[in-house]
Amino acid sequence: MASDSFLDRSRTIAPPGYNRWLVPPAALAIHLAIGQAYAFSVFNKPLGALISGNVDKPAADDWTPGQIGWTFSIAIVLLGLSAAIFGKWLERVGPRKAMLAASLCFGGGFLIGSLGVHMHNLWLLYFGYGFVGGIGLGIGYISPVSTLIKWFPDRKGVATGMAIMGFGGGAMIGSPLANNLMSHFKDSAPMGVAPTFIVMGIVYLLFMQFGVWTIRVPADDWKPAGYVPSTEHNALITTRNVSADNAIKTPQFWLLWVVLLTNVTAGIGVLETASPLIQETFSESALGAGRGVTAAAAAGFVGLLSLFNLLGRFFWSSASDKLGRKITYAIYFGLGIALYALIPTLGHNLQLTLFVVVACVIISMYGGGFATIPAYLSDLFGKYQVGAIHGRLLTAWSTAGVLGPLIVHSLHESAKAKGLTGAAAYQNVFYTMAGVLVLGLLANLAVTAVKEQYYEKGDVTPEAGGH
């Protein structure tokens, strides 16, 4: 009977006395293996070279970097998608069942897309790692959210930091591992990818059964000791509950999709660019012979840039609240517009420190963006299907996967056209991007409280969601 089974919802409420601190360890299991997505470049050179055997001479039937790209755009947009349907069935079930999917799907995803590197076949590793590994990616990333919210109704910045921090930092542990283990298989299969494919995929499902297994809800009557929710009159922090289907007849639904998609957009605009951009602005021909920014200095600047990525997770959401999570992205956008216009000016002349300095600020407001918008949805919509609405914004993520790096390299390429080199060829993306966060930065000003109609009549019930 499915109501016996061990992963229903029912069987993870947490005894009396549980440790809400123990349950963070179960979200950052999930979102450390799945985070492993940022790190899928490390295998664009060695999948474009699987029938040469040489990455500075790839064969004329090796994939291009273009059709190799097209495997994470697709785990991106099917993050936001499978968000968006499963959030509800997530909410419903809890999270146990969820990671368990989730960990099936991506390290499904790795097993199919090894066939497929090992067929030489596209569309496989477009159906493995890309489309089922997605579906893995989005309900995995929404498991632990909600359920962190409801453990943590005092501190649900610092919840939700902590959980989508893991996410930031997965590439961290992804990217040396998936070198090292290429590096050892690569006298036993093309480039040695396959077989990394293979042991990377039973790694993470392995990995992700940690969380799978101590993850706990808690009962519907639970509430941290000594806590007693604030009386001070906020208009923008809800004690009722909106649902999911509701909640996207709001306006302030799409003011955040609108936050959300502006402030991915931005940021896709300095990661995208991160390598070439410092490069070709710190030139040997700009700073002279010697002097010049390497590609090995300049992989540095983009592993800072990941450090960075992962703080601002944790940090930001934490200060929001403190400081209001609207205040927070008006800090997000206000700061963030002078910072990306100022760029430009700061590779004219030639300032590397606080160019690295500005672009890291850039960034860890980046990832505060995707740690604090859970919060900001419950402080609006309630913790009823809290994770089912912010599965249904994760779809502006998707839209900026696309459109980001959309807008860099037509902005780019068109400079280079006209001759542009170093800084000038950047500077048309970044005064854009700061375009971008001036809609943003209305957006986020124009949210105000929901309206009464949208708001859900008596008890919710858990079996719909709600806690």
Contents of the next structure:
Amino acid sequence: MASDSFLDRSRTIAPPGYNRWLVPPAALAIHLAIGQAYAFSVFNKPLGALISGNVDKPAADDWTPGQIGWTFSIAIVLLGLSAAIFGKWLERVGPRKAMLAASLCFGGGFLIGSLGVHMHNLWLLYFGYGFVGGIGLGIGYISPVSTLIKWFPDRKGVATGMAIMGFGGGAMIGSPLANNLMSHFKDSAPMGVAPTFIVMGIVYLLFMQFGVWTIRVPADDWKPAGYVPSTEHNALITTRNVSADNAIKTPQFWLLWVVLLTNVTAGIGVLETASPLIQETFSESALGAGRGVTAAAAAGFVGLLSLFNLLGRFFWSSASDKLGRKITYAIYFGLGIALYALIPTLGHNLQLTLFVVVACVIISMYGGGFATIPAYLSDLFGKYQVGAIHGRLLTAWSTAGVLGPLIVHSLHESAKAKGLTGAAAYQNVFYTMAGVLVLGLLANLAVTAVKEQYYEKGDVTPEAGGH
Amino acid sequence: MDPKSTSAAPAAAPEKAALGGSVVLAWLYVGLPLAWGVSQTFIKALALFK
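What's the form predicted together with the partner chain like, now that we've got the form predicted alone?
Full complex below, order starting with the chain above.
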């Protein structure tokens, strides 16, 4: 079929003179769209009031926050699973077909979800946004990674940082967009949610097509003009290749799995608690009448964290090109341990400004951890199937998505049961997360070069990715 | 300087100029929505400093 062949990897090989700076916008078109998932919470209250029509007084048959929360959880679990399952397929068929599949799943997930909202059928919402949309998230997340690494062998961190920065930025677009649409449609459907899902599904589907039709892979013998691979010996940067199947047999893969797991688990600790944490720690009873942090100011704090999450993805990942991946992660963990341990003290001493600054630095390193990992994988395993290896590593993210909130909620509930309030109710959360980062630091320190037996023999091509 | 393909033919120079324009348009396509989202977030974040 003509349209089918147009999607094939062979049809996406860039012609001579192709400007590689067209590739990051193609990647961003995908990540800015799927990053909307981080803003799903904007639908929580409206989805919980579809019958009553009043977010403050849900009806008996309205969905509970717990039921609605599963939608996002399913999507994140499916992100990790589909990235792991479809990674090798992606390497074989190329980024264009994968991006098209991602756009259809992500946009289609919204459309199926809108039907679930319209019919007030929770399972259809789970299936649409959670399951189908989650598959779109996973395929979309990894689809540009190996292509970017091949286009930017001299700046791998910059390239992947730009794309993965888009995932952080996606929430910043998705949240106000959803709010504006729900406000526009509020008179035509319950809370305006179903038509908002339809519009967002179509808009994202179309927006992502830019990436689908712009993406190009470099020719096998292509390299940037003037680029000479460093001749300095660095055992942690290979010029050879390890397949995805072999990569998961290496201790290095599982050490990086722990690195990602711990960094994300700890970061979620801050993100999950950001709004109540700052309001309870810097309350009126602590600071004096009229001086406490209000709900609006807490929302501003959450917004500020989102900005630093985005900036950290680009800044830290780019810095890793100069510093090296292992040193960059050592900074995430070493500095992270100190800052996580410092947060309760700043809360006790009511140092609001420093508290905000420290939280922003922590979240910048959380984002940086996501953005630096593809380059770390490429350094260790080569670029041959780095997208598939990255996909498998993202199961650590799914695990952290369950583990992080579990740790936070159980420790916080336990502290409140003991009668602790304010900063004291959160201190064990932060000390525990500092301990989690110690594990990550040790795992990172243990990373060494991959052993000879795991490397591919001879030349490898992406099309041979199915072995 | 923007590194290009090492196999670019000299005759491809006009194509490169056109691609330069394409690069600007491509970055605007993704940059404008991102800038809008960042500005919205920044406005929300200002409430923290009031």
